[in-house]
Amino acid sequence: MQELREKTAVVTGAASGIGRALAERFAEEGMKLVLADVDRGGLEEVAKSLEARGTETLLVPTDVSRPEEVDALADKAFAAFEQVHVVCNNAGVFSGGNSWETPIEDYQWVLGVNTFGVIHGIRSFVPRLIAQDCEAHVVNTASMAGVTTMPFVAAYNMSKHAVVALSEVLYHELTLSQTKVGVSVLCPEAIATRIDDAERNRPDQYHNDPASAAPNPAKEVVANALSETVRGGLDPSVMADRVVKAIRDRRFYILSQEDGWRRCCNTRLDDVREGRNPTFAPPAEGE
């Protein structure tokens, strides 16, 4: 898809981060925009200031783990604009700790937003997109996480390897269906977000009793390291123009572009290869 100017895109946790960041971008290129996140007032945040520049956007509060509410957000995106044309399933949360001293809750947070809600996009929008016969793409956002493993992340990791597997399918059943539809996956590397302080929009289904909870220190280390690293991330515009390149170029990876993080990967790619054990090989500091 070439021209983006009077087309509607979707993104979801578009509050802050790479939401945003993909907000502004389309913005930029004279899209019409839905926002939804369940961070409401970020997203009033976010709409007043796209308003400004002269953006049309509809601003519609989302739990993306709950299906009934990514319903309502396909029908209000649909019924303000009539034709979909970009969706971003981008809402993301993070949870760390050993796995077998993680909460289910955790588990369920974690699974519920990252993974299932790109499934419940997929669902209450992939059909509409089918149906209105024109151009559009779907691009999921993923993480390195999802094309490598590291100790002390079990929920995350699984969540985004779950979303890598799930894109590729859905490549795969577009184009042998001969749609219009393009996908990508999104795996971006460490950006400066407030994934760090995901827990301030946990609901209180999710939350769990810290008096019942197994002590879990690896919990407490990996997110005072994370807060270091989001700290030092790219900023989230650099993924914004990645995901524009790629709809015009229709590329489904979207991957990170340092070398320590490929070679992470590819070192992973070759332990399955060579059916080795896993290698711990983390990517090198600053790169």
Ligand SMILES: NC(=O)c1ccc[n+]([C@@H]2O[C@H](COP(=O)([O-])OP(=O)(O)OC[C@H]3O[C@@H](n4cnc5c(N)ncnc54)[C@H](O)[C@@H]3O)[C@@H](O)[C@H]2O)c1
The other form holds:
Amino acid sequence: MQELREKTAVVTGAASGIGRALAERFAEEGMKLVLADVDRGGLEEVAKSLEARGTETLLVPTDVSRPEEVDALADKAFAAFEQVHVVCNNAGVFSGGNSWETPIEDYQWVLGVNTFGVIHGIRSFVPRLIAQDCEAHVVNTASMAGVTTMPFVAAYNMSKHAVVALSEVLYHELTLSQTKVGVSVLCPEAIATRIDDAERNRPDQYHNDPASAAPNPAKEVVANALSETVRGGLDPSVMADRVVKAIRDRRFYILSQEDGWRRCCNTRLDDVREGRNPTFAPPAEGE
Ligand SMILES: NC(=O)c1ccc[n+]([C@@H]2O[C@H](COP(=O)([O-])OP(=O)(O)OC[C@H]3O[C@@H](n4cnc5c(N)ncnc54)[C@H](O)[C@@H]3O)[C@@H](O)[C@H]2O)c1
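What does the same protein look like in the form predicted together with this ligand, given that the last one was the form predicted alone?
After this comes the whole thing, all chains and molecules, with the earlier chain placed first.
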């Protein structure tokens, strides 16, 4: 899809970080926007700044882990703008720790938002994108964690591997069905956002009682490492630039350009290809 002007984009997780940057970049392209997030206050702030620049904006507070709320998001988007051309299933959260000590609520929360959020986005939007029979594009936010594995991030790694797999399957299906709908999977490296404070917007149904949880010392170590990594991360606008280019080029994989992450991913693929045991080789600082 070359021309984005006057088209409509839906972005989940739009109140912060990469989602906000996507919304701002789409607004610069002259698109109309449907912004979804659990953070109503954050959404209002983003909408105010976009509307001040003349962007037509619809706010839909949405918990993407709930299928009925994502259905309602699609209903409202199509009711307001008749057609939708870009859908970014981007909302995501992080929680770390040893896999066997991670509370079940953490698995349910991370998989509920990161994986089921994307599943719901696809089920609610793709049939309508196909039916409207014009060029459209779905962008699913995974991570470089979706093409690599690291210790102490089981739920996050699993959730993002699932998004990569689901996006590849969707790509094959949309291609075989000869639809006008494209798909990309966004795999960011470290980006300077608030993902290290994901707990701030944890829905009630996924709350766990820290007092009754098993001790999980790795959780704090990972949380501190994530904060440091994110603080030194790229500006989220870099992701927005990559996404707009991928939509225009109909490119599927939007991968990190950094050597460290590419090596890490290639090492894993070599392990699989050669039947080796998994190599622990995270990106080195500055690599
Ligand atoms: N920041 C990074 O380093 C990085 C790296 C790789 C992938 N990602 C992915 O990028 C995406 C965006 O995260 P970010 O880094 O911008 O973090 P962020 O915390 O700045 O933004 C995430 C947004 O998602 C929203 N959200 C959380 N739970 C939700 C729910 N149930 N329903 C709807 N919205 C919800 C939050 O309120 C927040 O506004 C996520 O999928 C994340 O996994 C981030």
